[in-house]
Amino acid sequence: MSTDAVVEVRNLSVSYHAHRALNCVSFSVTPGQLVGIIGPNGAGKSTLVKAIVGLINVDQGEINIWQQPVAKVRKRIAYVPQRNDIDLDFPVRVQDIVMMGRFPYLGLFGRPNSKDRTIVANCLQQVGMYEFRNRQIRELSGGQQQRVFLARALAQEADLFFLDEPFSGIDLNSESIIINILKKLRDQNKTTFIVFHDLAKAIGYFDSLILLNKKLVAFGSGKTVLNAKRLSEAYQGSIAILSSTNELMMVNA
């Protein structure tokens, strides 16, 4: 086991109803990185995140975070699920959602104090959503909602973040705000994993990439992972072409 790894995954396999979703996946990530998880639909990207944070059972393998099981360090881990997995019709205000990030520090019957309220306000200001603090979450656009969920993760004051498709269906301004905040977290030696789809932006966004298709196809820097051979293997018959504008495109073989 690496003594300097934030996350270490060894021989991880996960199944759903006897269907193998991940097969013998292994990798190790050191602190202070933005890590993109890429691959085709059904490749096991969300499954990998849920397995690491302890939301689903695994068939086999070992997952350690700071050389410990996730249950022992859960307070230091923030998880932002896909928006489709969140009940946006629940009548709750924006600031109440962000306050949920403080729950690990409040205890079962604890009440927020002035420090908690200040942290929530600061996190809403970071994501540009303070003026919307009294709005109902369902009144916001998709990008605004995603910024609120990031603010909730920030309010937790975590050291390790997992975001599942945070850029899906959001505006470019929100995407820019979110990635800039995550880069600032990286500069503070915090580590973030992001399930991601836009291959053309991957090199510019991430320090390391995990390329999956139920197994680990490749892991490393963008230049190492994003080549035609590995992308063709991951996307099963498609070919990656680097255009004259340095954009990656996938075409059928």
Contents of the next structure:
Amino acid sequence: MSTDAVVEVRNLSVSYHAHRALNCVSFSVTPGQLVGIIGPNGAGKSTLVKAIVGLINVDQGEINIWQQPVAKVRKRIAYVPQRNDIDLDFPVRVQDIVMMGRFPYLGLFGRPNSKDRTIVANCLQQVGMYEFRNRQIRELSGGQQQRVFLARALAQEADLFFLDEPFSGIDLNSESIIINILKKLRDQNKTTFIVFHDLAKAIGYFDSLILLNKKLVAFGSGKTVLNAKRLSEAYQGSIAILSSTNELMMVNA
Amino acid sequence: MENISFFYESLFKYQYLQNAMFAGIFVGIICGMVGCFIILKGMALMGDAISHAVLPGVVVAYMVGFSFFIGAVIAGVFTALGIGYIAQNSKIKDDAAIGIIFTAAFALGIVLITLRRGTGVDLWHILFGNVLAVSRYDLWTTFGIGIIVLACIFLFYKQLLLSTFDATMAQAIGIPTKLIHYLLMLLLSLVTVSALKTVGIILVVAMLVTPGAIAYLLTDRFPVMLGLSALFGVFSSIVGVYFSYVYDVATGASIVLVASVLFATAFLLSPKQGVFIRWFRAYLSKKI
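Taking the form predicted on its own as the starting point, write out the structure of the form predicted in complex with its partner chain.
The next block holds the full complex; its first chain is the one shown before.
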């Protein structure tokens, strides 16, 4: 048990009704990392994130963030939900969404002031969406929407980020903008967890990988996690692995 | 023109018509604003449920002799709690839980009324409203409710906005989303009661949903939607009371029909999403 861990999970189990979604998951992550959460559909990837952020009830287990329960450090944690969980027809403009990242700082009845507006403009510029600040979100492409939600997380000035499937169905340009921002955050010693699908890119993007299939199959650097034995254990035949010399090639089935 | 000046004169002459008018205006504002949250949360059915379920509360209050505002609010909040409890503690989904609870409450109310027939509780007036019987006391109560509702929306604007738009993030940053949900249910009950006399229980949901839906078709900004919705609520009330007085038809239904016509107009002609503009665009793109 390390004392400098950002996120420490011990013996975490989660159920939906009678169905076990996660069983006895334990790991601990040190600051300044990009952590990928991978695994097949229904492996409990989103569930793990929701449990860490304290959005769902857990059966058992202990979760500490900076050696504290999550309820005490919420302000420093930014969570970006899956894009399909959000009503894209909602009457809000891009800048209104990013302003929501400032809400934790505004107190019970507070209103945004000029400092908050400057931060919002700044974050929109970082993700390259400032020109779109007055648009409604439905008018944007999937990648642009995802960048807006990243800008909202940036506006929260958090130290720990959780992104649920940020790259699904988005363009390559947006993906590279997002991953570059996340790498910059890592260089500022901030930590990001990302639920991720594309195994082929996983090694290049992440410092650590969590391979899940209802339980923790493997945890560690990309090279130790992504080997044929572990992947076939996690994906149980729903994946074809073609290994040639040092390169791994994977085909999702 | 003759009708309008006749209505205008009557408005100055008759106290009851003034009361009806003011009650309609207040109700239009607060129903319109609360309705925006209801439709964006996809809870129109919940609005319908709460409005029906206040019936037993109103009847018991009449029987025992305390203010029917209190009875209705208690019944409304209990209904919301009951629906939430069933949906969270069984595999029954929200819409079924709503159907079960509100019909149960409504049926209980009707049984209570028919048990005590002739005690001065007029089912017809509760169900369909009787705007011309709005007393000064009712008017002040409606005004008070309006102030409470507007104050809540103003004070908790960002909490309401975020938990309506993105409940997951709201929860993640520590906004008590369940409490906010029940606050909204409380506001819904309050609004329903205030609309009891003007449009009646059955048609309240129209005042909640229709003006908000019109505003939703016309704008992409939430604060503008709130304002427009209140405006359409007020407009429907005024024009509805006017038609009701001039042509001697039921007031609540008349108000609701005005709102419905406004909706149909917006649906067809809305500059961004209207049916006509879409036809027109399709026609243009075919020509090119």
